[in-house]
Every structure is written in C-alpha cells, then in structure tokens.
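Okay, so here's just one chain, in structure tokens, the form predicted alone.
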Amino acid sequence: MKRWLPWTIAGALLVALPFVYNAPYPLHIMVVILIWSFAYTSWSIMGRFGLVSLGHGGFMGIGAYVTALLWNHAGMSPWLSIPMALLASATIAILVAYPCFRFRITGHYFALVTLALSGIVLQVITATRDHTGGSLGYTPERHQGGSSIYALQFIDKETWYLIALGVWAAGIVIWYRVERSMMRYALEAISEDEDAAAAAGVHVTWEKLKVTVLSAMMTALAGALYCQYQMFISPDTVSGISISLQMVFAVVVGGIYVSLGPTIGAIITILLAEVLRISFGTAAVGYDNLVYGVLLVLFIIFLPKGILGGLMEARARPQAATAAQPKASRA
C-alpha cells in the first residue's frame, strides 16, 4: 500500500489539476507534453532494447494522416479511423521490421531501414499533395457542433488535458507491463546475442516483432490524438526524420531506462521548442533540432543513461556504499 500511496496521490493531483489552474496556454502546453511523452514512451519501449528506430515519425504520421483522411473523406468518426490507424502502422511495422529480423538486420542497417521509412512516408504525404494538402499542411474539418465526442473534438482543453493525462498513464502502465513480463528477459537475451537467446529457446523474430508492432501501434495513436487536438497536421509537425530524431533526443536526455525518463524528455523539449518561438518568432525555424543535435551528442558522451537515469544512479551509489559497509567491517 505504501508503495502505491505517492503515486496514488500524484495521479489524483494531476486529474484536479485543471479544475483548480485552468489558464488556457499553459493547460495546452501541458495537454502537448502529455501527448508528445505518450509518443516518447513508445518508441522507449524498444528502443532500450537495443531496437533503435528512425522511422517512428513515420508511424506518427501515419496515425494522424489516416484518422484525418477518414474523417474529412469518408465521414469516419476517430472511433473508427484511429483503429484504422493503428491497424494500418502495423502492417507496415511487419512488412519493414520482419524482413530485418528474420535476415539479422540489426544495429546500424536496421536503423537505416527504419529511416528510410520514416523519409518515405514523409515523400508520400507531400507527393500526394492534392488529398494531404501536402507541405502546407491538412485541417480535418470542424464538426458542426463545435464539440463533439463522435468527432472526438473539444473546445474546451479541460476535457483534452484529461484524455491526454488518461493516455500518458496507459502508456506507463504499458511500459510497465513489458518490464516485469518475460518479453523484457527474452528482449534483454537478444540484444546480448542473438545466437545464444535462440539456444536458450527464444523466438528471436517473435519477440523483437512483437515489440515492435506495440510501439509502432502506439506512436501511430499518439500521432492521432495530436491531430485531433491541434486540428491542424503537417508533414514537418507529425511525420519525417526530425520528428524520429526527436524522439530518440527526447528519451536518450530524460533517461531510456526509466519509465517516466521520457516524459522528462518531453518537458525538455516542448519547453525548449516554445522558448525559441517565443523569443526568435519565425527566424527560429529550425533552431531547435540544432540544439537537439548538439545535446544529444553531450548526453551521449556525459551523460548516457539521461537526466533521470542519472539522478536515480547517483541516489543509488551512497546506498550501496552504506550496504558494503557492515561486509567490509566483517571481513
């Protein structure tokens, strides 16, 4: 019960926090926070298995292209198209990530493979211009009713913080999940090597397989949801290489190991990214990936395990040294 206590009172706080501060631009920068650290968790979930994607902004913009698509096109409510969304990242997931698994792709060429797809995507939506709006960007259109929870639009960004706050939760709930499942002792077996999970009886395709699907099923709903919230979608916002290396900036400064390590990666980001708006306007295009890049390289190098992970292992180095110290005396 104690164990539970700190988080059960944090997630109580977090749901009363737009009934008692409801200012409208900082309650949509924390609504994008919560979306874009939903996004962050997925690709963690393989990626700290050695799986380093470069083509989840792929998926993302899958997810967010596809639900607007069927809506504007089709009529389909985002009940029906996100499904949709999901169903068609994964295919692709299978059809790019099978091939690799099943040949020993890995390491440098599978993230290659993955950028590629990630760029590929990218070139669909700005060639298929006349249905995309292509790089001007694409607005699914307004329900008439202004709100409405078949259209799964909302005015307000009470209601929005909430189902973002409800997503980001589910995915650390997932995140979770594959860590204490034996999917995460199997992924640990083969990132050390292959050849000797395979002896030991893994199903080597399998497993990196399904991990993958997940995380691409989940960066393609968090794709969804950005679209749905911010109403307006580009390929520069939600797909494309620089959404994929930000993702992989994100989790790498907020911690990979660590489960809320990419929600830190959020905070950093969003943050970032409206500081150098506000400050620059328009002649800071581009700035932040700039940073990005060279932050990166500095937390690669110092760093390595993030901005939490770091913190957790400093706070776990005095305990250790408290528990050697009854064996030293003893010996």
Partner chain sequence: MLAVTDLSKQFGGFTAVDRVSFTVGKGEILGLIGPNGSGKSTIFNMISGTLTPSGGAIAFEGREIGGLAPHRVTNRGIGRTFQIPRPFRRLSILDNVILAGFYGQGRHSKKAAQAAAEQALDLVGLPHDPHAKVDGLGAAGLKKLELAKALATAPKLLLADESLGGLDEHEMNQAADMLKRIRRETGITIIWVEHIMGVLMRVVDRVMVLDHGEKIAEGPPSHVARDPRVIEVYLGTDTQAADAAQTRIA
Given for the second form:
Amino acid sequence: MKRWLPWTIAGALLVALPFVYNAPYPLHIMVVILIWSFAYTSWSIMGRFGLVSLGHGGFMGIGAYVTALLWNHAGMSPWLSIPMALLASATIAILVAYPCFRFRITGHYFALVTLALSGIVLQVITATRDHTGGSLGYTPERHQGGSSIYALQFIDKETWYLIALGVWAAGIVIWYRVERSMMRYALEAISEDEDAAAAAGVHVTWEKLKVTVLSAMMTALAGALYCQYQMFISPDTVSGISISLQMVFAVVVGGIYVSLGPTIGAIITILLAEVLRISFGTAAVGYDNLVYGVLLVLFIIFLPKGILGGLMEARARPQAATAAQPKASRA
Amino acid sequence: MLAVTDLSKQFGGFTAVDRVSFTVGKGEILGLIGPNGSGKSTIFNMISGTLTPSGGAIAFEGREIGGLAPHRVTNRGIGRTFQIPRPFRRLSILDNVILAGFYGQGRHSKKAAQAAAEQALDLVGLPHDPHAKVDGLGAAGLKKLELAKALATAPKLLLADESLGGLDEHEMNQAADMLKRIRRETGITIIWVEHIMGVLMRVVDRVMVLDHGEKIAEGPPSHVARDPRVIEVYLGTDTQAADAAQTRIA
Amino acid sequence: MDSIFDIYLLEALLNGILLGGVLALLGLGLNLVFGVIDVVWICYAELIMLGMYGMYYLHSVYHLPLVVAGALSIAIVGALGVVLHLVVIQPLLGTAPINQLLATGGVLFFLQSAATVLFGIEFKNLGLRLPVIELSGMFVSYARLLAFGAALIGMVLVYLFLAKTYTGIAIRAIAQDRQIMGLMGVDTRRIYLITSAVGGALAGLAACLLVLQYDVHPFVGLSFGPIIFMICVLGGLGNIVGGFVAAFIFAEIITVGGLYLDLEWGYVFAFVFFVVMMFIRPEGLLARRA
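Would you mind generating the form predicted together with its partner chain now that we have the form predicted alone?
Every component of the complex follows; first up is the chain already shown.
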C-alpha cells in the first residue's frame, strides 16, 4: 500500500496536467518525450540483457510506414493497421533474430547483423519512393472533420498527451512485468553463460526470441504512434542507423538497468535538442548530435550505468557496504 | 535407466570416443575415470546434449536422447554440473537455484521452483538467504551451488563433473560424502566423472575406466583397482596414488 | 532485343566487378581493425566521409594536384584512426566489446554533426568529368576503372605489408592469439596503434576513390555503411579473404539488381541474400569464432 502511494500520486498528477496547464508548446514537447520514452523503454527491454540491437530503427520505421501506407492506400483504420504493423515487425524480428540466436551470434556480432536491418529498412523506404515518398517523407491523409477516433487523428494536444501517457505507462508496466518474471532470470543467465543456462533447462533461443519479438513490437507501436501524432514521417526521422543509435544513446545516458532510465534519457536528449534549437536557431543544426556523440563516448567510458543508474547505485552503496560486512566476518 | 551402445565421437580425423557401451542402473553411482584426454568429458557432453554423437545410441529410460538439445536433456531428467562451476553472478545464490528449479522441470510455478530450490540448497548445505551473492562463495561453495543447480532440475540421473582437484583433502571427502548422501536421500542415479581415483573409489558402486577413447575396464572399485591394464595406463604413472587408492578401498 | 539485353547484363556484371574492388577495399580496413583489435568501428563510413571532404577541400578549394590531395587525405584519415584508438578505444579495451562498438557509435554522431557544422549540408563534388570508356558496346566509367585499379593496388600493398614486414607478421600473430603475443614481448599497444593507422589510411584511400564518383555530404556514410558491415559479417569478421569474396558477391547483386530496378533495390536484394545466407551458411558468420 505504502509503496504504491508515490506512484499513484505521480500518475494522478501526470493525468491531471493537461487539464490544468495546456500551453501548446510544452505539451507538444511532453508528447514527444513520452513517445520516445516508450520507444527507448522498448529497446531497453532487450538491451538490458546484453541483446544490443541496432535494428530498432527498422522496427520503428515499419511501425510508422505500414500504418501510414495502409491508411492512405487501403483506407484501413489505424486500429487495424497498427496491429498489422506490429505483426510485420514481429515477423521481421523473427526472420533476422532466429538465425542469430540459433547459431549463437551474440554481442557485437549481433549488433552488426541488426545494424544491417535498420539500414535496409531505410533503403526499402527510399527505393519504393513511388509509394512512400522516398527521402522526402510521407504524410498520412487528414481525416475530414479533424479529430476522429476511427482515423486515430486528433487536433488537440491534450488527447495526444493522454494517449502517449497511457502507452508510456504501459511500457513501464511491461518493463516491471519482465523484471518480476522468470524470463528475467533466464535472460540474465543467458547473458552470462548460454551453456550453463541450457544445462539448467532454459531454452536459450526461445527465451531470447520472445523478448526480441516483444521489444520489436513495442518499438513498432512507438513508430505508429509517432506517425499518427506528427502526421509526417521520413526515413531519417523514424528509421535507419541514426535512430537506432539514438535509442542506444538515450538509454545509456539515462540508465539501462533501471525502469525509468530510458525516460530520463529521452527527457535529457529532447530537452537538450530543444534548448539548442531555441537558443541558436537554425545555426544550431547538427549541434545536438555533436553533443550527443561526445556524451555517448563519455558515458560509456565513465558512467556506463547511466545517470539514473549511477545515482541509484551511489545511493545503494552505503547500504551495500554495511550489508557486506557481516558476511565478510562470517567467511 | 541409461543404456549407452557403441557410442563414438570423431573430431575431424581424430577419434575421441570409440564404440563405448555401458549401462547405469537405477540408484547406482557409476564412477567414470580416465586420464586427461581419455574421452570421458566427451562422453559426458554427448549424454548432456552439448555434443552430437558421431555414432551409436544413448537411451535414457528407453528413449533415445543422442543429439537432443541440452535443455531438452535437462527437461527429460538428466541434470549436470560443470567441472569449473559456472554460476550466474548477476543472480543471487537462491535465484540461481530457483532458475534451475523453474526451467529444469519444464516450467511450473515460481513458488514450486522456490520450494525445489530451497530443498536443493538444504541438501548441499548452502543457506537460502535471498540476498546472498555468488561472489561471496569460495571454491567449495561454488561447487555446492553447481550441485544445487543440477539437483533443483529434479534429475533422475545426475551427471557430476566433479573434478575435486581444486579442493583440499577435507573438502574432497565432504564432497564425496555429499554425493553419497544425495543418493541416499533422493535415490538419484549418479555418474561421477573424475580424473583422479582417490576418494571416488570409496563412494561409487562401479567404476568404468577409459583410455584413448576406449573402455579398458569396468567393475567394482576393488576389482578395477587391481586390473593390470588400469594400473599400467592409469595408475602406473603414479604409484603413490595407486597405493593410496588401494588403502582407501581396504 | 535479346542481344541488347545481354550487353546490358554484361555491362552490369563488369561494373559489378569494378564495384566489388572498391567494396572489398572498404571492408578491408574495418576487417583489419576487427581482426587485430577485436573492435568494430561503427563510425568507419564516417571516417571515409571525412576523407572525401579532405579531398574536396584540398583539391577543389586549395587547388592541390589530385595525387597530393589524395596522399594528404590518406595521411589525415590514418591519423584520425590513431586518434580514435587513443581517445575512445584504448580506455575501453578491458570492457565488453559491445561498449567499444557503442562508443564508436557516439563518434559516428559526432563526426556527422561536426561535418554538418563545419562543411554544411550541401552536396559537394570535385567537379571532375572523367571520361566514359566504350568497350565493344559496353560503357564503363573511367572513374570506376581507376577506383578498381587503385583498390587492387591498395589491397596488394596491405597484403605485402602483412606478409613480408616484421610489423605485419606481428599484426597477424596478434590477430591469431592476443594473449600469447603479449607474453612473447610484442608491444601490443604499438601494434594496435599501427593497425589503427593502417585501418584509417585504408578508409582514406577508399575516400579518395569514392569522391571521384560520388558527391560528398555529412550523411554519405549512411548510404554505404550498412553494406560494408554486411560484407564483413558475411565474410566472417576479421577474415580478410572472406570479406573479399563477400564484397564481389554483394557488388554483383547490387549492380545486376540495380540494372532491373533502382539501385536501392540492389541493396535490398543484397540484404535479403545476407539473411538467407545466415540461415544456410552461418559458418561464414562464425568463421573466426569457432
């Protein structure tokens, strides 16, 4: 009861926020932060187990483009096309990840194979420019009459804020579900020693595939949501290596092993980009990535657990030190 | 319970195991010994699924298991330990064993897995403090954890790659007694792989000796220890060890 | 109808071989660094991009002769390889390889943005009009032929360096067994630095050849980066011969595929081929890990 109280209060405050304060620009920034937080959380669900995928830009692109294409070309409601996008994303994930896991391609080998995936999704989008608009981008057609639940299009930012908040919260809940599940035990074990995990009875390929498909589908949902909210997508903003690396970067900065790490990462990176944009205007094009790049290198060298992870560890350390003492005397 | 027939393994042109046959009866402790490179680890790995046999059959409870994936072998009821303990350091000691209890028995509830884990930890004599970390364990403790993980998978047959080399005399005896006690309390069948004879001879019902991938002797410890071929290829290099083995058996 | 079709196909095949030479060169530096240091430079294509800018500025802006500009560009990117190793890789050598890969991902961001800030996002080119050669009805660009030739020479030089010089032999030995060579008194640090320099220089050479045919812009690395990584993975990371073979296969797929559809489709086919190969011949991927 007591443990839930702060969460409930924080949740209520977040839900109440747009009804009290609804200036369009801050609300827009918050929606963007929530959507990306969800995408980064999706990545970290598998990334935290050493399954470092650089293919998530591809999954995000699939989510965004499948949804938009089915709407424009087939008039299919996002309520139907988003599940199809998730299914497509899951299929691609299985196609690429299964041989990797079956033949034990792990670590940086896995990162490289998945890197090819995000590169190729970008190429496909560009190559099919007759249908997707290529690198110029793509706009889902506006539904007549503005906001529509059927078209999942809303003019007002408050609705989007609540949708994004709900999806983001679902992402955090999934994170905790994984954290508390036996799957976490299996994946922690696998990340250390696949043979020993198999000897304990763990079906290594299956467990890895499950978490990969989960993560890929969540990421595709983030892509679809981004598309519906922004009403404009381009290969560079929802797919490709840059987006994949951006996910890794934000998660590493925020903290890969903690539930809110990816969210913190999203807040920091997006606010940084906005501050640079507002203070320097168009002169600052490229400056945000410049700072990201340097920060990513610095974080990996000096603070690999991320800001939130590092803070939590620093807080836990005095306790751990006292807890370790009696054990030492026993030995 | 386990019937191995004409089991062979070639690596390229090299024959590591050459048509070895043996059986293990229910509740038995079989010692599998041989010098380094004699093929005992290869046999062990073929039974546990890590290696696929080049020829021959491995029948466990009447069903063929040769070539099955390691996790399926575990789920069928064959638990294994690794010679060098391979704990999961990111999990606590208890969670290591809960993991084995959960997945080893083909996934049932976490509660049942926890109960199985606590039982296994009791059996090997490790505390089930949920916060105790693997890093706090010494060499003997790690071997106990390795054993507890295997036991938590509820095996009918335990493949113990013991290698007590890293332990002192006292710890060796403790480990041997533990295997004996486990058999007594659970009725598990055990294959104990070892490259030194020593304590093993005191515990096992039957010994099989391998050399260069072939079986050269099989029988009760006292009998095998007197076998001239065994003394020649195995103990002959170290007469003191042979004497020690003889006195222990006596 | 048939004969025209054939000549186009033949032309595409020939162009594929020429492209293969360049791709093989692109993969060579990355493979070398991976084989010796066990590190993947994700920012490899961005080093090439900097080399292309080097060529552009030295030749088109400062009017240095092409050969001089090329030599300087190679030296500059080689030096960048050393800096990359000292600043980013060396502090991370003891940690998981994935950390090194991600850190070079940070460098990728940094270099892209630095190029955007310093050079702008406009497409730039040398403005060279190299002739097209006609070979019995087939058209082959002189730039491609030149690139192919230079790539071959570069690869032969690297081969000779690895096979004949003391340092080269030490590099190959370290690629075989990192621990042993350290124990035998080979200065691993020095070998790593030399490897990084050579890896960078190869990126520089690739840059000189690419800039003859393509425009340079800050994101040009993204267009051929994935293909380089696919080549290296399929050939077996660190396996130079494997990378070589994979480069030619990919080049043929891209050009012949691009003949019937757009060039991007060539890339898509290459990727499909890559995934299929992973299913049927994972040994290619695992060659060095066994």
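Note that the structure is a prediction, hence the values are computed from the model and not measured. Residue numbers count along the first chain shown, from 1. Take the two forms, find the largest set of C-alpha atoms that superpose within 1.5 Å, and that set is the rigid core.
- Residue displacement note: V275 has its CA displaced by at least 2 Å between these two forms (rigid core superposed).
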